[in-house]
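Given as structure tokens, the chain that follows is alone and in the form predicted on its own.
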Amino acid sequence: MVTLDGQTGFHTGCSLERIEAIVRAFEETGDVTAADPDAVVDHGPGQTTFPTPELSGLRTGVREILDGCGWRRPTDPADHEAVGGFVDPDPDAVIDLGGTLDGRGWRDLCHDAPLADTWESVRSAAGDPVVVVNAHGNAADTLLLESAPFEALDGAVALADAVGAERVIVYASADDERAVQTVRDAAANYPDSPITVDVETGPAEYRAAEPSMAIESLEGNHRLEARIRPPDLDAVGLHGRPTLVHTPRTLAHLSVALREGEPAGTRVMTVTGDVADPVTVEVPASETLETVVDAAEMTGAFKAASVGGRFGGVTDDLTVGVKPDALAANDLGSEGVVRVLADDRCLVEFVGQRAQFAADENCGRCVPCREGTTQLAGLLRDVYDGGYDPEAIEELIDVMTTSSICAFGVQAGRPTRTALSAFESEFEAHADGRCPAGSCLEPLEA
């Protein structure tokens, strides 16, 4: 972006050489429109919110939670203060807002559930509470820490004050180096707060993002295992203290609601998979998956989407709404990730890879997940040898879903279950020795 005097030119897909040419053209002419930008937006010279152009990946939806991303300086508190940030709300007002907000993402202690009751229980609990910002492993959460960290920090500090916590811990994957450094710098610049904000990293493993395993990581345990609950983390969490675990998306929604007076009513979602570039968009909760998918440019014809992250449900129906209840009614996940699959993708191979990942990466604490994921991967390999047994697969997934002690095992069978429902003919074809997509002719590797 090149900005001057209330006008911004947008250039897409820039190589280093292209950036150098854009800078030279601007220096020589002082003209934002030099070097042929892909879009130009006129706006006020003191614009504090992102001036949205008509470009793929940016024109879709709205920008309330993501409004600062790519526009406001991420570590400069003055930019956040200019949009009304760093409010000092009454604690009761914070708790009241929790009654109208749900936790975003499976990494959140209150996933798809209202926040107020949990916040109230922590506020009234004995002991010194702590607030953990669980930013591990979700693209939208990482984006917020990289581009608008004060949105998450502002919500976390307000929440900590409301429940009587003196410490906020931001927890992220050690692989997200840029996000970690940016939020660490932002925390150091946070103005006049009595709340201590620390930034800690955990291993890059997928399971390390599960709330109780995140706490295990923060306690320094090298073997991460899900905790048996009850008691839940809001009663016995980090070092035995009442602990709230929320994603940056959840806390950014709180931050925006505190300054706007009401929740944004939007969902932040990331489109990945067979697309030219991953895209993170924010859409009204009244929208459908079609709106989300349309934000990205696919690299082939649409076949299906895996909705809900690593263990999302598979569907070919994009008319489903993005609200959690609509997604749940269609056996899809609400993690906020939509992986689109083009028509040359083999669904049997895709869910087989998901099952093998679950078998390799589970923590091993409970039998239904540890043994179930291994058996599921085996049953899917058997399909290539003509051993297609849908009843056995469905029975096994049912046991995993109803008996596992954490979300990892509960969700691990969902890709297979939903693919069986929507694309059973592909499983039958593989049992007959054919791959309809023409992309996998050999059995999955053990």
Given for the second form:
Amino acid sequence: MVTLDGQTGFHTGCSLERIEAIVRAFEETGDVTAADPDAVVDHGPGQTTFPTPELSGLRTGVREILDGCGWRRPTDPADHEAVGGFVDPDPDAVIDLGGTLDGRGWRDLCHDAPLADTWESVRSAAGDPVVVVNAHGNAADTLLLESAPFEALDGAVALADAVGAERVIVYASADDERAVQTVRDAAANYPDSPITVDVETGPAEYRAAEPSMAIESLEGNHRLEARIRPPDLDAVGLHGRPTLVHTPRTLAHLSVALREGEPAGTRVMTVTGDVADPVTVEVPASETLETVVDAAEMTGAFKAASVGGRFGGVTDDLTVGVKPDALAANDLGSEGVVRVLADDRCLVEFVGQRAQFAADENCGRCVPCREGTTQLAGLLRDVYDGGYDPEAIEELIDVMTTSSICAFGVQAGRPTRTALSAFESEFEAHADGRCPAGSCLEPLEA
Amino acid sequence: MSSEQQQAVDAPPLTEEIAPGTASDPPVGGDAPATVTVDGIEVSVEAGATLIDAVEAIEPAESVPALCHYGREEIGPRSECRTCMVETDEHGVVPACSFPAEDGMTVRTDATDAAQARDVNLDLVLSDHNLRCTTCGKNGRCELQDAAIDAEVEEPRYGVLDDRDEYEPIDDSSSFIQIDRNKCILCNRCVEACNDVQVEGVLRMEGSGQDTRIGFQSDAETMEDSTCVSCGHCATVCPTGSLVEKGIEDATTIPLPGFTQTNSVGKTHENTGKTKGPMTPKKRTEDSSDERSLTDGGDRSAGTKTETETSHADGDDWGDASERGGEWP
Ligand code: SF4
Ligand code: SF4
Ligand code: SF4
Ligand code: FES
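Show the other one: the form predicted in complex with its partner chain, since we just had the form predicted on its own.
Whole complex next, starting from this chain.
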């Protein structure tokens, strides 16, 4: 992106050499269009929001929450202030807005639930509350920390102030180094506030994002396992204090709602899998999965989508809306990650890998998840030997879902459960010794 | 917040040194005395009670094994076996051993989903259990055996652990206590007895997934090399034949000549003959106290990125990390 005096040129998919050439061309000519950009947008000088070009991945949807990404300087508070950020809201106004917002993603303590009641209970609880920003493991959350950290921090600080917390802790994966560094810099530049903001990292393991394991990690436990609940973290959390755990997406929605006076009503979604480049887009909540999937360029013909993160639901129906209730009605997840699968993908193999991943990566605490995921992977392997027993698989997944301690085990069976209903014939074909996609049986027989 | 909870908040950790590897669970139990209805029968319980107290007070419609529940000496609830699931009108299917008894709740033990969950979970426990009762020191006084008999388990859905290659060696190295991890149900009672009751800080929970096991905070490999003071409390609370006092590990076995507990598994850590040193437990090696970037108490140094398996955490999303599922098939 080259920008000067209200005109911006966009270059996509640049190598380092290409970037050097673009910079050289601009230095020589002073013209943002000198190096033949893929798109040019004319906008007024002093533009505070992203000037969206007609380019794949960027033209889709709207930009309320992701507005600052790629445009405002991530760690410069002046840029955030220029769009009306750092409002110093009345605590009651924050709580009221919480009634119109819900928690984004399974890593949020209030996943898909309105926020106001939980905020109110934390505000009135005895003990010093803490606000934890859980940025561990979701692409959109990492993007927000890297590109617009003040949206998350502004929301977190406003919330801390509203519930009487003196401390905000940003928690991210130790692997997301750039996000961690950027949010650290942003926190250091944060305008004077009585609320301290710390940034901590946890192990780069999938389960470490589960809210109670995030708290265990912040407490310094050398081994991460989930806590039993109730009471949940909002009553007894970090070092026993009332603790709110929200994702950067949730808090960015708060930050935007505070300055705009009303919620954005959008969903931030990431498309990944068999695509040329993964993209994170923001769409109105009235949109369908189709709009989201269309934002990315697929590398093959569409076969299925796994909707809702690592343990999402598998579907071939993209007419489903992106609202959590529409997704839930179709047994799909609302984590905001859609993985598209091209037609050379085998669904039995795909869900088998998810089940094995769950067996390898669970914390080991509860029987339905620790032993259930192992047995699930075994039942799926049995399919290859002709031992396809859908009732046994469904019974096991039901029990994992109703009796696991945390969201990991509750969700771990979802890929298999949904694939069984949407792609039953593939399982039957495997039981007959045939892989319709041709991807997983040959190597076995070889 | 109840005063009990308040205390938990304000009290400093018992000793900084003890690192049992388990989560700091919140205090569970109802805030006030409560009357609940279990299978149509009204039961009154005291403040601090969980639903299992109400279930145990009556003759429930169906058997509720509640395998990992102990309910004494402030041990538990670990709430890991999930063989105590019951249905409530108010909160759906919940674990009775750790769900607070709230006034007015309606509980059923014979609801389909709850009964199925108890059943399947008991079978899942057995799927990872070396079910050789005839050579087991707890034969006839074992809570898992009792639960399986009560639940009329005939043929566990998922079989039992009978692949000898997968057995962990029996730790027969101590003169006081034998450990057979192939019979461990990971109820954590021993770890709590050791850390919270005796305050010895010897045992811990370690690993994750299928590698989850009881181990030693000193990183010792065997009981003999651990800082165990041989108080025997762990063996007293153990529900199964996993921790058994030496001398009785064969006490209840069927006397088949040559067939014993240790050769039922075939691999054993024997006593090395080293004399045990004076009991000055060194809880852990210095550097194992701050392993923020580790979750399994391994030996990689603090704060640095782990060298293996670093990138699969980042949920499903970008680049190579996203491709990682489990090994398949
Ligand atoms: S559901 Fe899985 S990850 Fe969660 S507590 Fe149980 S074993 Fe651990
Ligand atoms: S611990 Fe021993 S007695 Fe109990 S079920 Fe296992 S083998 Fe049988
Ligand atoms: S050794 Fe016994 S008490 Fe300890 S966790 Fe295993 S089954 Fe429970
Ligand atoms: S007794 Fe409740 S989970 Fe084990």
